[in-house]
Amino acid sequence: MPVTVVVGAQFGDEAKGKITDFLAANARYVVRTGGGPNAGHSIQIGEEKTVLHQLACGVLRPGLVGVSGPGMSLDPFALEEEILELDRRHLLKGEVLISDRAHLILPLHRIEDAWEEELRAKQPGGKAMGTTLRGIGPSYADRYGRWGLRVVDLTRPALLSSRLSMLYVRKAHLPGLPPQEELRANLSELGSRLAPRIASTEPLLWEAIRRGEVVLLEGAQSALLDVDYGTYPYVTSSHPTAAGALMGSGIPPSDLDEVVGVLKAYSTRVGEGPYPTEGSASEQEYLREGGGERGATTGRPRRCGWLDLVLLRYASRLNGFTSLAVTKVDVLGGLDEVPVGVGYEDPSGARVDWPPTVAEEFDSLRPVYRRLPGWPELTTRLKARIEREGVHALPSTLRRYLDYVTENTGVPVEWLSYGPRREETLWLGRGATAQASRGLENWAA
């Protein structure tokens, strides 16, 4: 399978770097494809956690190019620090290259996103978007208004120079801007530094594919964050999607062989925005302390609750899932039910198996649960079974789960991940859970 896109299923936060990581081991390229310093993607190697912002996990193995792709908008001084702070702690096993296409975040569209976040909150039944305050926001506004400022122009003194003058008359309603020609002079220096590490990465995975390397294309954030098909206007500024990926790679559709959509067991979301199967306090509180669900970027508490499927049935057929890996289940491990949202009922009691498009419409709906009969606690030595025996040591009610996602979804359970180590992932084979079928039929039943 030379290229496979790995897409967060959910509201994101589904463990798509661990995912990734585990399929690198037989990559040649790891391409992040989209967001910037808001997603974090946490690796555990060993008792060592890793948490990468803006480079794609490829640059934690040897052998591999880690590539911050064409999509991505990228704050330039934090890139460096991650690089750097990688090779203080002796993790930067793989090569990095920079997109030379790939947007700027600058200073001023952090000024931008907590100004815009205080302007929502002020409106007459506002309130804030929930955003990490990063500037990915206003970093893609100036993108798709043409004001914006790419890694190339870092490598281009009178060119950088010229953009950013535009970009200051462009900002000059905001406060407290840094001083314009400070800016400049250090963009121009950390041009400097990063150039042995930017280039026009698409010919180089054009060349990669032909040769019948494996290129992986990893995610950021998540199809229900999507800007167009996510819970608007609670949602990232990109496409975290099969086809935002392309995009946010430069390679073409007919490249492309596997989609991998990964979910929790359960379900979290950051920030503002609907929330159909969110769990009662204590249940949330037991996800959270038991998952540790706080955001690895803000360090924010997650919300938490249940698996979703009508999301999930949505996000499939939206990326075109050919298989799904399902994480964090050791999590729900000692439950006596696992609790499964199936559908909603609207204020008249009829049911209602499609996602609105307005998000203030999920207000009115009630989630539908089935329970299902939970697992053991995956104890140490469960977990060991499971490394050894592989699919035949996990518990039968486990695997009815994953029957149960795939019945639901039309998509196989391929990956599981049953621990927060990159040992504790498990490859369940081609067609191990319930047969699927990826018709529109499955869809629309």
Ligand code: IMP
Contents of the next structure:
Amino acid sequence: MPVTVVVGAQFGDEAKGKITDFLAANARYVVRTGGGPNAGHSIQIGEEKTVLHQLACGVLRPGLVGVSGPGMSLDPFALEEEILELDRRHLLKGEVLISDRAHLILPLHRIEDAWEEELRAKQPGGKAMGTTLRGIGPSYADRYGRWGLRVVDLTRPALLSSRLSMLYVRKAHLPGLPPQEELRANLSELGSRLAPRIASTEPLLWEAIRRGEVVLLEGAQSALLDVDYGTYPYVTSSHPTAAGALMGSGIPPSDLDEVVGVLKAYSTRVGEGPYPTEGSASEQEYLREGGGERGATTGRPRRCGWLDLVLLRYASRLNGFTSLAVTKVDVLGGLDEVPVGVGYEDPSGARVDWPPTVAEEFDSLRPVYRRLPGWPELTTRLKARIEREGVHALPSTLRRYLDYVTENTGVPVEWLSYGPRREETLWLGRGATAQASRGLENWAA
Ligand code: IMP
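The structure above corresponds to the form predicted on its own; please provide the structure of the form predicted together with the ligand.
Once more the chain from above appears, this time first in line as the rest of the complex follows.
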């Protein structure tokens, strides 16, 4: 598996960080390919929990290189703080590389993010999008509008100065901008400190692939938040899909071997936007408490609900998943039945098996559920047995649930996460789920 991409199959927060960290044990490079400080990838090593925002999880393992890749929008001040904090906690075991092509999120972008959210909310019938307020949207807009500053500019004082001046002209309508000269000086000093970690990362990755080393592409956010293929406009501003991961790393499609889609056994969403299988108030409370479902970046309570197979099949098709990783199955342990959204019905009662292009049109669709038998609570004892004996120790109803996911996507469930610790991850093998059939024959006909 020289090049493997790990992407979210739902609305983000599927525990991609944990799965990537697990797979990273065999890798040489781990590359974050998009997004920026809007992400929060939680990893628990022993009892110590850490959340990575702008660094790839490769930085946590000795001998690995964690690349903050070209497709990212990076807040350079927060990035430096993240590196220092990991170092202080003695968790920085790998090397950190920052792509010279990644774009910068400046304080102006955060101000603009908040300003835009307020503007949306003030319009008649309008509402805020519920962004993370980290400046993501404005930074990507500037990238495509060709106003952006890139990491490389931090190391080119004359360029930094002229590009910043241009940006200040462009943003003159915004309130409360920091003094330009002060920001320039701070960025320039920061550039000198970060310079040893800044590199043209594409040639390093191409060379690593040529040598047969494993490169992992760590996607952030998820398919349903993709700016083009997600529930627009309730999306992020990057392409958190397998194709986007290639663009965001500079690796060509012909080098890609595996695409791992990560999903929770249930689902969550943060911020506004369609969510057909959102649970009732009590169901949400149950899942939120059991799963600790609060934003790793913003601390906002997440909306919670059930697995939606319509969206999962869509995400599978879009990303070409070659395997799935199902996480947080322990959270559902002890339920008699586990609801799964298998389709939608429109107001006439007709079955809909495909997500609409228009976000508002989700409102008229009613999810159709199938209730699968639940599995027992995963007690410490049972978890220890699973750790020792592997797939054979899994409750049969849990295995049936995983089979059901495979049957309905055509993609084998190859990884299972049954607790927050690194060790509570199980490789099931490609043939472990019944009818694992790479491809989508089971449902596409
Ligand atoms: P932005 O990416 O901050 O612009 O936010 C746009 C939408 O994407 C909001 O609904 C956010 O809550 C959501 N979002 C952004 N990053 C993440 C993430 O890492 N996990 C889950 N939702 C996210």
